[in-house]
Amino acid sequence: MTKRTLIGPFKQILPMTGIKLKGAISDHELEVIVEGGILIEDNHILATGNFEDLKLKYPEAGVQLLKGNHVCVPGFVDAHTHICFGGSRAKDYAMRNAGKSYLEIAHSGGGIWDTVTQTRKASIEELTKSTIKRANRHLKNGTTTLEVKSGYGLTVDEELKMLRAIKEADKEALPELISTCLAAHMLPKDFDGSETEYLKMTSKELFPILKEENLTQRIDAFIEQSAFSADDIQAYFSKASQMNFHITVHADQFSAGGSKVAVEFNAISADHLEASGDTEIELLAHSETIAVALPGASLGLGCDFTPARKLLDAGAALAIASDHNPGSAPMGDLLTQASILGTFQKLTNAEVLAGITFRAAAALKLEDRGKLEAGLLADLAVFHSDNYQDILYNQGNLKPCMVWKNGELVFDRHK
């Protein structure tokens, strides 16, 4: 039986509708519905508009009455995380802030390989449980959809363990989890062969199982001097394309080159881009690839931010994600990071909010969320405020008081 629920009244609703996918956005382009309501039918939005008008038009709907001032925005979409992992890298963070280099940290037993070692030791049950815990923490901060990568297994069996854990976690986690295979994270220290040989083996042995078990539709790779070169990755991405995987790329984090590969392979997104120059910015702006800024990595490593302002002004589509991982981006607070990026890159409220809602959804090829309009999923983040500007003004300190996922109230800070 169809269930209809009218939620409101909201002092303001930001539906994020009528805004283009690419390029700069003025705050004047934001539609604001005042004294609004959202009518939910099962797990989708049936209508938005004036609360009293909706109550008269749909008298059969149950009403969830809100007292006080509330602002509603679409549930946030975090399009790049690594929250499935074992262990901790707190020692790395302390050493980095004490002036140690990446190589010095790696030689002391830290770095990505440390997380690989600890993740391999963890059982699938342990990884599932910790992934659920981290995902639910994100939901309490307003994130209703969360991408989660593998990449700390680096053998066929261990990558499968991670992706199976992510799939199991998705059954219980409050946000929806979108898995990505990042077996091409780095050349494993214990692999007896070259980068090309590792990638050939992985694509041959791992890809068919990913399809067979429906573990992911997405293939990622880290293109960097310390990982895989643009030449190394060609055959790997070609195989992924032939098997109809969606491609995404860790690109231009420390050196340029990855974004060019992303555009060549029509990747859904190119993520990081801290080292992108004018050539890479123009390339991305004239492509359909979404540029994904990861301010959490910049804060964790103490390096430059993604040139978000230049990307937007050039006409690129810009999403913002947390990169939540145990090494370079341990904070894992999307709203705080997006607010800080906005301050340093001079982004409008509209650009930041678009970057963590519908533009982020586009970076995951999801067209059913990221906006509050009829037919889309009823994913809502609600804040105690009478002015939507307070959300970014408080730089992450103003947390959602309520979160709806698929039409269900899954978090209520009052309880």
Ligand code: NIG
Contents of the next structure:
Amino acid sequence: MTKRTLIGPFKQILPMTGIKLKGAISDHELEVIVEGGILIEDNHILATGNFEDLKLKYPEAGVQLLKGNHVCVPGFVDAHTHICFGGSRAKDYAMRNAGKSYLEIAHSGGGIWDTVTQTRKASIEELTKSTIKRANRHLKNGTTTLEVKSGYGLTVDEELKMLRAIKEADKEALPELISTCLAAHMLPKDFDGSETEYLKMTSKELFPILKEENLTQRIDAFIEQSAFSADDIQAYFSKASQMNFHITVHADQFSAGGSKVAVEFNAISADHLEASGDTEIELLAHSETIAVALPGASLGLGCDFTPARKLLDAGAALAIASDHNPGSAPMGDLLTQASILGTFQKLTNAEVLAGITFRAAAALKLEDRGKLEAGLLADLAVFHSDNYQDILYNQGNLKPCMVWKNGELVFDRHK
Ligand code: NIG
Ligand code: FE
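Structure of the form predicted together with this ligand (previous: the form predicted on its own):
What follows is the entire complex, opening with the chain shown before.
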């Protein structure tokens, strides 16, 4: 038996439909449905439109009546996080702000390796539990789909532990979790061999198990001076492509180079891009690769923002993600960060909202969400307001009052 529910009336619904995937967007392009309703059937949207019209057309549907002013947007998609980890890096943050460099911190026992050590100490149950907890906090802020990377294990067994924990967490967490293997996060300090040897071993031993256990479809690598070079990664990404994994890259964070590799390998996304210059912007703009800005990392490290305005003006598809991780991006608040990026990079409301909805879904190759349209998943974020502009205007301080995931009301602030 199918179940139909009509939700509304909303003062405004922003379906995010009819907007292109790439390039700049003006706010005039945003369709706004006033006095709107959303008809849900099971886990998906059956129709959107005027609330009263839908009520007449579908008299059999149950009605979830909203009192007061509400605005509805698609549930947010956070396409880049590292929320599966053990321990804390509060010490790194304090040291950075006291003037220590990234390398000095790494040498004094901090950095990614510190989290690797702490994550290896955690049991799979502990990792599962803390991942669920963090994911559910994101849901209360409107995120209904959340990518989660491994990358703090850095041995075959420890990477498997992380990816199995993420798979377990996905069964219970309120947002849907999309996992990514980031075994190429850095050369582990206890690996006896070169970068090339580590990557060769990883692709040979880990990749087949990822397929067998259906742990992930996505392979990521950190291309950076402190991690892997463009040359190091060639064979690794070739193997990943041959095995039909989707590729994504930590690119151009401190120095340019990764985005070129991303485009060469037709990666789904190139993320970070704080150090991208005009050459990299042009490359990305003329590719199918989604550019993902991570303002949370700029705020956590005190670095420049991704040149989002230039990317959009050049014609790139821009998504915005939180990069939530214990080191460079501890805040983990997508809406706040996206709003701030909009302020500093002069992005329209439409560009920011597209960056955390359908353009972010494209960065995960998901075509079934990110817009409020018949046939797509009923993932909704609802705010107390009569004007959608309030969402970004409040810079993250206006939280959703209700969130629907797969057609179910999973969060209600009033309860
Ligand atoms: O996306 N850039 C590399 N990786 C993470 C940071 C991870 C960490 O510092 O623990 C990032 O910023
Ligand atoms: Fe990251």
